[in-house]
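In the form predicted on its own, a lone chain appears below as structure tokens.
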Amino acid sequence: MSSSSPLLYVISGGDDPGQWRGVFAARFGDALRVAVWPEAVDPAAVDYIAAWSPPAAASFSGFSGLKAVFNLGAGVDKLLARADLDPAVPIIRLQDAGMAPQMVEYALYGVLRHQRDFDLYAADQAEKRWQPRLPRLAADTRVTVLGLGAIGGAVAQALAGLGYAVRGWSRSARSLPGVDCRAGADALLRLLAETEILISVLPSTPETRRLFNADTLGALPAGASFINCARGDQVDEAALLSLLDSGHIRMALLDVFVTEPLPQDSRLWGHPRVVATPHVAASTLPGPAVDQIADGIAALKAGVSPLPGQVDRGRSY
């Protein structure tokens, strides 16, 4: 391998972040130089980052060549939280990488629990109670996507095309085929009100952090489903686990928390109305996602602005 190709340093703090060392050089060959954290490296050296969730003893400081930062995921607000990474050196997030796909059958599994009443069922079995009831049609469903990027995007598109009578949401105007499409914050309590299931697939920002809350949620038609598979920030759960407790939220399929793992205190664990995963809704896929950091290089170095996937500081996505 030429010590004249660029190196790349892979910081995670991911279960085997020393896969990505074979991935990269499966793909790139002896184009770039591959490390891997905490492996000593001359930061001056470097020329690019991928990371993901990096450890809190992984410094960003001294990289004075690097020319971006590559986030092996779609959220991107632990790098933006860093105060050692420089605010000059562009961001860019995976805008797929395998990710939606996932996301579209984690939703859809979300959302059939409610349409077909399967968690009426599980309780009915608890029971030993059998209880017959009327299926729904999708048409009949009325979905909400909050979040209306790659992946909420694909979310709301694939659930439209299934039947379901779907809403979109985004802060800014977006059109999608068989969505209903809304924006701005003056039309998310007015689009709440015509909610049967809401899905967040939103960015963590300043503006999303406790975004639902006992208003918002509140807001929803009593016996309404949440499903959440964007951050945990953005829930203020003591005021989910009383609108559980009251019924107005019938059922919440949770895939991320406030704390993760999720505390062995939390009520959330055992609620008979919470479904809960550990955070599995859609994870990186190694090999799409190189291909699209492969990307990000070749528009680097042929000087797109902005480039693809770049994070708008000002936005936090």
Ligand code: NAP
Contents of the next structure:
Amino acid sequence: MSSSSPLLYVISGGDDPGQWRGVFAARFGDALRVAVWPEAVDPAAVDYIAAWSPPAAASFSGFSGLKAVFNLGAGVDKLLARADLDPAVPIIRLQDAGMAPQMVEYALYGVLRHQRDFDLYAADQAEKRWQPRLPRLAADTRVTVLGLGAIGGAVAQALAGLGYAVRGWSRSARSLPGVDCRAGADALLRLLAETEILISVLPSTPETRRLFNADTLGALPAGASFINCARGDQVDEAALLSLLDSGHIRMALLDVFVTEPLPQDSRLWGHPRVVATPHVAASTLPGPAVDQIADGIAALKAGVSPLPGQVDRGRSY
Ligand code: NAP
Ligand code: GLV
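Given the form predicted on its own above, I would also like to look at the protein as it appears in the form predicted together with the ligand.
So here's everything in the complex, that chain up top.
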């Protein structure tokens, strides 16, 4: 391998960080040198960092020749929280890269659980109760997708394609076929009042942290369901639990939590109205991820600006 090839340093607190060595080698061959933290490197020699959930013990200081940090996922909240990362270095995140179809499936599971009463039938089964209910059409089921980006936009369109009455919400005005799109903070409360199944696919930002609290979740009609496949810090979990206890929220499908792993003593684990999964709604697929990073490196070399997937630090996503 040529010592003149660019050096990419993987800093990941995710599962099996060592896998990235082989994945990058298969895609780049000798054109890229790869080191994986905690392997020691000369920070001044590093051209690119690929990071996911970086461990606190890994430093971002001293990378004087760094051209970009590639986020090995969609959400960049953990990277933006790093005070030791030079704000002048561009952060490039994955855009879909195979996550959108996974998220569509995850959201659809929750939507069907509510619409087709699978939560109620599970409770009936536990009591050996034979109690048919009239099915409801997708067209009569009001689903709202918050966040209409690379992933949320795909979720909204897929559900609309299946015939659900889909509303969507974003920061700036968007237009998606079959989706009643709304935008801006002022539109939120009215939208919630029209919602039967609420799905968050929002990034974690100062505006979205604890967005789901007693006021907003309480603005949903009684018996609404909540699907959070975005970030746990968007939820006031005590408020959610209280609305689940009262039945105001009928069902919550939660993939993400304020603290992960979800602490053993969290009431969310055993709540009869909660389905909890361990942050698996949409996982990074190494092949598509590395392909997108290769495109990013090519765009950097070509001087493209802004780079595809470049994070706007002013918006925090
Ligand atoms: P994205 O392309 O950046 O899209 C973000 C969307 O959220 C955009 O439509 C944006 O509005 C909207 N938004 C941001 N702040 C808002 C605000 N204050 N009010 C209203 N809308 C706002 O992101 P993405 O790739 O779709 O990913 C979304 C998030 O999903 C990630 O940040 C991550 O947290 C989460 N995620 C979770 C998993 C999992 O397994 N649980 C996997 C992947 C991703 P504009 O359109 O106006 O910009
Ligand atoms: C996963 O949570 C991601 O943001 O990619």
